[in-house]
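One chain comes next, on its own, written out as structure tokens in the form predicted on its own.
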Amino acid sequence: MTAPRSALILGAGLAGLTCAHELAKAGVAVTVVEKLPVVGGLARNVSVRGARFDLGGHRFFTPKPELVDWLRDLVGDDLRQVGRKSRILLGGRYFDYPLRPLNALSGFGLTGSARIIADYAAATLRRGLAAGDDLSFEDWVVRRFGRRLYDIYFRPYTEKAWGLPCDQISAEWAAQRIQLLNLTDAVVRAIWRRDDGPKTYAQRFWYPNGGIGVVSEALAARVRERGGVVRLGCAVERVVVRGGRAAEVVAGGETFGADVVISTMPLTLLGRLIGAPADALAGLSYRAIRCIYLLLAMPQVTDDTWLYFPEAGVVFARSHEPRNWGVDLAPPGGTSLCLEVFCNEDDEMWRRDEQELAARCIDDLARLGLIAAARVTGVFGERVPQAYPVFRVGYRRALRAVLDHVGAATNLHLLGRTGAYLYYNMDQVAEAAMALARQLVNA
């Protein structure tokens, strides 16, 4: 393989774009095609009546400090720290997520707490005796704090979010985004009145000012001073590959032809487009993302960055207060809620009128005393497709089978969340894209 001339990128996100930038500073004449008419994919901005959101918060945590110095080369003096308080919400209590072992026994009273404790110690006992495979969440989960407490926090959330039983959801998403408590030691530190949060949990995390949409955005801007196009509006309809090579790409009713083609856009479609196999493409799926906006005539509602409601009887499960992140996005005089529903594309949910989903917004809101309905002085939303990749049980062997069909086009690259069907976060997401531009260019 030798270092390509030209590189033709589908899909003007996040992971795109950082591909896109380091190419073209290598010299290489970047074209990048993106079916929106804007530029940033998952991690764009949304604004109205001076208010800025994000699709859902996202943040940028690293600690590597190259990767700083990589954001803060894009967005000059505009980027900042923000504290960082997420909640959780249920049954009326506030527990700190992820969680701390005397906060979260803290709801229970000394007898539920002892059961919680017991039942972790008997779960802890258990998994020392017998080893065995996790093969879902569930098991996970169960087999590292106990059935009562998977009951009470664990499955209730995760199901929501995934709309699957936690028994369909692969074990792999448990240990990669589940941080373990000691319970036995919280006793401990109760006794010594002390409750430590994780050691490895992120108190703060960088943000520029103008909300996350100004990383793609400035990167768009630096891929084009160096003679690179950035085509919006303009989605992929056909991929066509002959001899072993994506050959062309046929996108808004061009063509286009690259030395390599670096793939962001949804595994699934750009399957279907390359024709791999029906039944393990049938095995992959994405989640989607309803963002419901309320725009608030009152000074805040809470101090968090992020709040989760895992009862399945509010419509929502996490929302994010945009003034807490910095208050030039708040709109003018007031505050603003950013309320996430999650669901799949061919659910009711995701057909739900757009005004009706916000009033039973509105309604569960009131309902947790979190505002008065007469307080919302504006609504409106956004549907977010292929927000997160699905993982389900076994589901490795039909990502296997879709890349092995991709691997055979020698010059078709995959990356980012959707793309390369990872859960990755941002700071993951900029670093793998710079990484596959230093192999393209150095072979």
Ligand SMILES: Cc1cc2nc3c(=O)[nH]c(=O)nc-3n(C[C@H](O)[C@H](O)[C@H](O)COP(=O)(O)OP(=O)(O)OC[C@H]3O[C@@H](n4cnc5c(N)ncnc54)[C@H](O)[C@@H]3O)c2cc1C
Given for the second form:
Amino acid sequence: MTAPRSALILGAGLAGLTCAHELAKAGVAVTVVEKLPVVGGLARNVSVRGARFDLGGHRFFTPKPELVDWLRDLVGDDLRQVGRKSRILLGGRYFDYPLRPLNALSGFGLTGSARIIADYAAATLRRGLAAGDDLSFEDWVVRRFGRRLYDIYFRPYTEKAWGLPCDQISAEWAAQRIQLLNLTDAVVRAIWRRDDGPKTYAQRFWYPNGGIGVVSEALAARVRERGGVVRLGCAVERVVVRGGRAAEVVAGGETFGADVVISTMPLTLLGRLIGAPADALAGLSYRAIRCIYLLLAMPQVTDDTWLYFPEAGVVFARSHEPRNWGVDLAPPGGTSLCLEVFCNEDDEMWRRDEQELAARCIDDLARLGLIAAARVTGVFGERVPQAYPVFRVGYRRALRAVLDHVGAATNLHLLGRTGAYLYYNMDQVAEAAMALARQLVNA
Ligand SMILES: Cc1cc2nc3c(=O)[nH]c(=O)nc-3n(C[C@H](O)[C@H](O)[C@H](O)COP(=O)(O)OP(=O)(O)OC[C@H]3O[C@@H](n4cnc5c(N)ncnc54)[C@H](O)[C@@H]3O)c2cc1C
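Now that the form predicted on its own has been shown, please provide the structure of the form predicted in complex with the named molecule.
Every component of the complex follows; first up is the chain already shown.
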């Protein structure tokens, strides 16, 4: 393999643009083709009547200083640190998110806590006796926390978010995302009346002034400054593999070719376009969301950065209030909310009329005592088709088959959360994009 002179990148989200920027800096001629009329993909900006939103609040968090330097280099002084406060509203009570032992136990009351602890102790004992491979999310959680906490806390939000029973969701997902709790330690602390710290889970994260989309906008500008091309409204329609290479890509009615092709668009779409096995593709899918944005004539709804709503009777699963991320994001004289409604592309929730869905969201918020319907001064919505790759039990076999098919085209590379079918956050996406660019340039 020799270093490429040209690269064609499919998708102008964070992955595509970061890779394009790194390659352009190394002197590679880059072209990025993007279906939407804007850059940023899942991490793009939405503006409505003086208010700015992300597609669900996007915090930038990384333990790696070099990634913060990278971000600072892109957005300069337009970067702030925000204190994180996330809570769960369940049965009329607020719980910390992620769950903290003492806070959880105090929220479930004496009898409820006793049952949770008994279940947890039995699960811990059983786990010690029988080491086994967990197949599903349900197996993983029940074996570590007991069934009671699973039923009250873990199952409702997970099933709402993924639209699948937990015994069909891969245990890998739980292992990656759930922090283990030490309930024994919590009980000891409760007996000795020692608090387990502040009542809210606080942590600081980075956030650019003007919204998360500013990062991708800065990257696109840098790519163009270096002579790269970013074509918007240019959807990939065909990928032609010939002689073991991605020889041509047709996008927006035009034919493109390059030494390397890097795909960050949905893996299922790329797979279909290059004839990956249909049964393998059927094992992969993405969960969609609809974002309902509300403009509100009130100073603040809560002081949370995110609020989670596990109950099935509430149509949205999560909300964020941009003013808590930066007052400049709120509409003049008021506040705003972004509500995330999980669905599958083309199901009833995906198709539901926007005003009807917004009315349901407003009813739910009013019932929960968070807003009065009369305070809503504006409503707007966005559909986000491929928000989360879905990790069903057995998805790895399907993924392997699709990756093998893609691998047959030696100059075709997969990148990013949507393109490589990984549950990546932005820092991981940026890091992977830099690593791929380095690997290609040093080949
Ligand atoms: C609700 C939500 C909240 C999140 N919150 C956080 C957070 O707080 N912190 C964090 O770090 N991460 C967060 N993330 C994850 C973050 O958004 C992603 O890690 C990151 O944006 C993924 O970038 P990407 O470029 O890999 O994928 P994408 O952004 O999906 O980029 C793929 C691009 O391909 C384009 N495309 C699709 N089809 C075609 C086609 N036919 N032709 C050309 N282009 C096409 C798409 O329009 C898109 O621009 C969140 C994600 C969601 C959904």
